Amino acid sequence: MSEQDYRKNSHDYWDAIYQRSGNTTESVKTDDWLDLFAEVIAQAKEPVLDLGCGGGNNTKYLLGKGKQVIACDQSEKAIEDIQNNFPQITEAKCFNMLDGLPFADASFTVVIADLCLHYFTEKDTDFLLGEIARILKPGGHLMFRVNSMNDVNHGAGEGIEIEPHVYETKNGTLKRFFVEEDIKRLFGRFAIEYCQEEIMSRYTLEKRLFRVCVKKM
């Protein structure tokens, strides 16, 4: 399957998810994963960038903490819902991250990328992390969560392995599952300040993931 196929399948899959979701302001669930980094987030003077915002879980959390937010996603429906449910956001942008991030160099102190950096090949992951490093100010932070290889309830080891720990799913999309060594290698351009495998209980079945905070050196 070609890169263009994976891109189209990813867009169509997630747009369909949000078409069915019926998200409202009240139905969007938040969890406390960002509490650990509350001091860093509080110091941000610029809007916080919420990459892969989806239904708005982290946007809702950040707004509740009094932060300005720029919410971004590849799904037109997700962005439409974000604008309707959270009209107080600073901005909402719809784009595919593989086309580059449409922001100037050193624009942000804090970037959030929750459960959106584990859908790419190694080459594309490296490109995306370069883009995030580009738009972060020196000393700025990226906070993210990614699938763990122990996440058996959500597809770890399932499908066709096209690269180590990267699988083509039955939906024709890509899904990466990380071990700690992958994070150290792929995020080597950053200083890793926190990296811990954890369990998230927001879904029906528990999800195993890594919660990570890195700093631009």
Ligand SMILES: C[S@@+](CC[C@H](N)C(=O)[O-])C[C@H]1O[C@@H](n2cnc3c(N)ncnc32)[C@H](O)[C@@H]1O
Contents of the next structure:
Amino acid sequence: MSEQDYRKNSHDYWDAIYQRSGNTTESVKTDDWLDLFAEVIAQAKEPVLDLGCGGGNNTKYLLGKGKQVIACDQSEKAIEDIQNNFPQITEAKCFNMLDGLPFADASFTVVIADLCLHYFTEKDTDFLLGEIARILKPGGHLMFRVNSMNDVNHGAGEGIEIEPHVYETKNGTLKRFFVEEDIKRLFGRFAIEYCQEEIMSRYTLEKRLFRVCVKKM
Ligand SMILES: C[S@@+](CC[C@H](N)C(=O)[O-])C[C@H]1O[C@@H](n2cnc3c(N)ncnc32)[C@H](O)[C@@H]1O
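Having gone through the form predicted on its own, I am curious about the other one (the form predicted together with this ligand); can you provide its structure?
After this comes the whole thing, all chains and molecules, with the earlier chain placed first.
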């Protein structure tokens, strides 16, 4: 399958999910993974960027903490729902992260990327992390969670392995499952301040993931 196929399939897959979900302000679930980084988040004077915001779990959490938020996703439906459900948001933008991030250099002190950095090849992940580093201020933080290679409830190791730990799924999308070495290698341009494998229980089946906070040096 070509890179363009993976991109289209990913867009269509997620847009269909949000078309079906009927998210409302109340139905969007939050969890407390960002509490650990509360002091860093509290210091952000400008809006926090929520990349791959989806239904807005983290947008809702951040708004609840009194933060300004810019939310982004590739899905038009996700962005439409965010605008309707969270009208107090600073901005909601629809774009594909692989086209680059449409923000000026050094715009943010905090970027959140929850469960959205594990869909890409090595080359695309490296490009995207370069973009995140570009839009962060020096000393700024990226907080994210990614699939663990132990996430067997959510397809770890299933499909065609097109690169180490990157699989083509039966939906024709890509999914990466990380081991700690992958995080150290791919995020080597940042200082890794926190990296822990853990279990998330926001989904019906437990999900194994890495919770990570890195700092732009
Ligand atoms: C598992 S959902 C996570 C949603 C939300 N962050 C959360 O934790 O609930 C992954 C999200 O990443 C978005 N995404 C995946 N690839 C993307 C890309 N190339 N550009 C923009 N958004 C993308 C999807 O559309 C989807 O909304």
